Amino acid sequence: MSKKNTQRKVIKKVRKVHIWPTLVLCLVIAVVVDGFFAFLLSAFTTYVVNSKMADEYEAVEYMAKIYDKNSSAEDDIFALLDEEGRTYFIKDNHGKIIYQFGKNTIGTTSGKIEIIGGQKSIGSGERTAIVYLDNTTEGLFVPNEDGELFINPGSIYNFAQNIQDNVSQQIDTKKASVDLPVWIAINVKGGTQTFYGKAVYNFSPSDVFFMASMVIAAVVLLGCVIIIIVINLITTFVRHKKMTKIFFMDPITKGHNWMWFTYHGENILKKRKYASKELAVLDLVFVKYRNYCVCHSVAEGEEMLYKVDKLLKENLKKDEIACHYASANFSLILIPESKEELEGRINDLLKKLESIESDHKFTFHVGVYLVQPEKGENGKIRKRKDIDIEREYNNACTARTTLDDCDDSGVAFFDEDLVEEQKWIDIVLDKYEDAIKNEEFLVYYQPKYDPKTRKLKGAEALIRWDSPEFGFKSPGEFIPILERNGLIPKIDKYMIRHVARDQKAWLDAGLDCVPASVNVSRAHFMEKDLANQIKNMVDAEGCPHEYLEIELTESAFFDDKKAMIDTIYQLKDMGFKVSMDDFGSGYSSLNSLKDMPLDVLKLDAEFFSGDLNKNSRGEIVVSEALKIAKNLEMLTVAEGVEAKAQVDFLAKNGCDMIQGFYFAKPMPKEEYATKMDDLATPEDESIAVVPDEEDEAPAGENDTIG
């Protein structure tokens, strides 16, 4: 799974509000609790009602039995039953009313109820009765699947309220109870007739109070559950907001972090209203931030990052965003009206940032990548779909890296040349190991001549890449890339082995060999066992040590000085010569000469730029450098010499060797072998030799490899 998809899933999980599951759970609990309570209340109320119905049932049952067992004249029976004063009527199987006393208000709902207890002996115990609801009690009871009547939970609250209202009314009329009628049906005459007697549920104020209390308890319980749900929802929402804020917060600036930027940045770039605009993704870097922390403190450095973040946010427009990315980097998305307006805004922003603290003037580098509008198949502008915020920001970073060698504030825009450059970097990093394995790297040699005798005194081994796929490449096209990525030691070893192999072959052929210098990078030179590594590689090729010279750049002397000196002594004890390249290009050259036991000193080509005869100060510096080297018993090499006047001046002042285009360019080893017994012949006695493109001096610290 890609890093981007993983990141999106993490963001989605964090931003997902987990309130609905909690809400559903709480609602389920509320419904279950309320339903259980309603069922309990209904069952209990039904039990109470059925208990109260026992006496009424026995009275109706008694009347029905009198009618059923008596065979006397019907008028006498009905008169006897009428004296009970209870409303009743009798129906036959065809639904015809045989006799009726009082008003018939029977309803349509019927069912069974359990008669519990009773005071009379007749029919005492638990019995089942068939009951019809009265018109005034319809809806109060409902039958279940077994036909049993239960208090309807849906109407119990209204029923209780009605009871309470009736009680209040009846208290006003000095009546201290509430009567609710139902009809009890009992089969008589062998089942050919049905006796219907009106029974009355009698509720006293205490019964009403009990039921009202139960209703209030149910309401309170339900209210508590609702309150708990609301509190839980609010707590969950607040906790989620806090966690989201922490997840998207940068710990140093207390503002937004990269995760927040990627989420919101892609949304902004994909907005339809900005589809026709060029949107700018910026990488802004606080130059020399680490130096500031060293000179002050990390805490003060972080305080400056906080101020930078705050200033950036103060200068944003609607929908524009900024965040602290990492270390001293900040990421921004701006929505400019034009490129000119964008440049003006960035320059104004840089001015504010440079003076963010009155006691210091800071510098900032800004890389800009302009996200272009997208067009559909019909050529019309469409909403951006192909957006990868990490890719866009990386392009801005690539543009910004072109300012790395500049100490002043600056702005760089990404273009297609940088794309090609990045592709080439990827090719070098991907192919260099295969190139080493297939020996695509070639060793070129540039001779060093005695300026007086013009005899060959030495050579420098240089590298070229003859790629079957990409053609012939000068060292400036690949050496700096390998240096920046810490891969140059492999090239060092490759060169040492091949130079030792060439020297051994020439010695075996009887040629008059001279020492050849091989550059060793500062990164490689810090290895504690470097001297033994070099010795083992040279010995493996069978080359005498005196024919190999180990060359260091002056910048290497700024690293671990003690380790450097120890390695130099080890190499000298093994019979290798050690030289300093680019003397004079740094600021501690004399101090380095004082401490380093070197054999050869190479004067940097910058010493010889221009006409020495027209620059007395230059003559003085070069002549004194040659004197110092002679007094320290060091051989001297002048590199980059291109004119006869330079050669004459160096010969006059005791320079031991000349290396430069005046005498010879770097050449393949086969051509170099032919020069070993020849005197040097200048290619042009009057003008400097203009180097071919492939022989241009490479960029980078390790330029002697080139």
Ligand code: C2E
Contents of the next structure:
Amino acid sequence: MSKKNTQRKVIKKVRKVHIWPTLVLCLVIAVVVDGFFAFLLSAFTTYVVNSKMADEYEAVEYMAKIYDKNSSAEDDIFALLDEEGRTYFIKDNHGKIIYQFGKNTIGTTSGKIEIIGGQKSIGSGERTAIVYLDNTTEGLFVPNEDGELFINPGSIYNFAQNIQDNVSQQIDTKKASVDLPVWIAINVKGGTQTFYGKAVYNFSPSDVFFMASMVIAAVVLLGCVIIIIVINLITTFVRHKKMTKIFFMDPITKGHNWMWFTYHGENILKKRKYASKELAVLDLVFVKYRNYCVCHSVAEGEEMLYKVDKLLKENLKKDEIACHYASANFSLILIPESKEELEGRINDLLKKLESIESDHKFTFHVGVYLVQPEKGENGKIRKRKDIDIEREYNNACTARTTLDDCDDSGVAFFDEDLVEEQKWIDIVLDKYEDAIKNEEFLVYYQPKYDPKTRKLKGAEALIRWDSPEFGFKSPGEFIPILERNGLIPKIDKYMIRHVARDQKAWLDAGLDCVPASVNVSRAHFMEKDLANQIKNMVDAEGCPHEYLEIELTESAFFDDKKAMIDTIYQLKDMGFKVSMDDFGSGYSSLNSLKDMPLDVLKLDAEFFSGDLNKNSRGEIVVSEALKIAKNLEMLTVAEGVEAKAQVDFLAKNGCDMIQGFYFAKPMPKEEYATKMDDLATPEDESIAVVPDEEDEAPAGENDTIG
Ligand code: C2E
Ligand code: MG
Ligand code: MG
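The form predicted alone done, now the form predicted together with the ligand:
Every component of the complex follows; first up is the chain already shown.
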């Protein structure tokens, strides 16, 4: 399963309210309460029937038996029964009343669950209860104004087991204790007649009290259950809300986190109303965040991130979102009107962010990826389906990395070339080790000539990658990549070994060898035992130390100065030469010269580019730099020299060596070996001509640089 799907599932799980436990609890409570309620009712009914109705039933049964057994004249038996004072009547098989004593309140539709005789008298002060039994149903029904109410089926089964028909009776509601009439029917005369006797169930105040207590208990119980359920539901929802908030919260800014961003971001990008719009996914980074934390404190740094997050949110429009991604990175989705409007907005935002604190000026880099509208098969714009927010954000990050070397705030938009660049970076990182193993890296040598004598005085070893797969690559295409990824020491060692090997071979061949310089990157120079490592490698090749020079770029001098000075001393003690490369391209070069015991100063090619006129400031700077180097007893090399006038100027001002296309471009080692005994000749006569003895301008006349 893809990471994206897993993430979506997790989000879904968190967002879902888990009310199942609450529902199960409700169900359990409901069952318990119901059971308890049923138990109370059945206990009450049993009590009613057993305690109150047994005597009444016996009395009616007794009358029925007397009638049944007596075969004497009917009048006598009826007189006898009348004396009992109980209302009764006798029906034959056809329902015809044979005899009746007292008022017959029984209905004609007996056997149905409804008030029969009693119904007619409702309104005139009477209510009716029916004890109803037939083959399938039995129960006690207490009627209300509208009809009858079923209380508890089955509860009087024992009491009325041998009653074959329905019994009903009226009650008088005016009494303090309610007499509930119950008609009891008993078969007599071999089943040809039925004896109906009116029994009275006395519903006393204690019964009412008992009943009321039961109802109150039930209501209270039910109320408690409802309150428990409601409280449980509310706490479940509140807890769930809190949990969701924490899940989507960034602990540093207290704003939203990446999880939240991906979920909402995808929804925004997929919205139908934005289908035809370009939407912008941004990566914004607080550039010197780590520095800020080191100089102040992590807590203050995090306070800054909080402020940044707040400011970003304040500047969002409807449907736009922002979150703290990680470390110093923030992710945003903006809905721009146009690319110009977007650039304007981002620049405004950067201005606000830069001055987020009055006594600091901060730097922010923004990478933007514009998510294009999606088209269906018919060419029509459709709702975006193919959205992968991580991919879009990664593109924005890629665009942002192009600003890595930029010291000011800035914005970079992603374009497809960046994909190619990114692919190339991957290739370099992937293949460089194999390239080392397969000796695909070649050493090219660029000669350094004495401008006066035109004699070869030295050379710089420069790497080239002759890849069978990717072609011939110059160092600019892979050295910065390896440097950025901390992989350059391997290359430097490779070069040192090969240069030492070449020098040794040329010496053995009796060639007039001169020192060759090798570039050592600053990352490598920070290694503590660098001097020893170099010595061991060179010794392993059997090359005398004076034939190897170590070039350090000027920018390296800003790192750990003490460690660097130590290494330089060690190298010099071992007999190697050490030079400062690209002097003049950085900032405090002069300061570095003061402390570093260097042998060679290489003036940066920048001095010799462009159109510099006679007596220009460039000339003054170069000649003064040469003078300083002389006074510090350093040799000087001018790099990037392409014109005769420059050569002349440098010769006149005492520059020791010229390394430039004017004399020679970097060349394969075989070609370089042929140059060792020769005098210098210009590479390309069309760009420069070596002056003849008489042609040469007198000092100071033709000393223009550039
Ligand atoms: P660098 O060390 O300053 O090397 C001088 C660069 O200037 C070389 O470029 C060289 O070809 C070029 N150059 C010399 N004269 C002229 C000229 O008259 N005109 C112009 N336009 N260019 C000139 P290359 O070989 O492309 O190397 C570029 C950079 O790559 C080097 O600058 C160095 O920093 C780095 N590099 C090259 N080889 C290695 C290596 O083996 N190790 C390390 N760490 N870096 C290397
Ligand atoms: Mg160099
Ligand atoms: Mg250089």
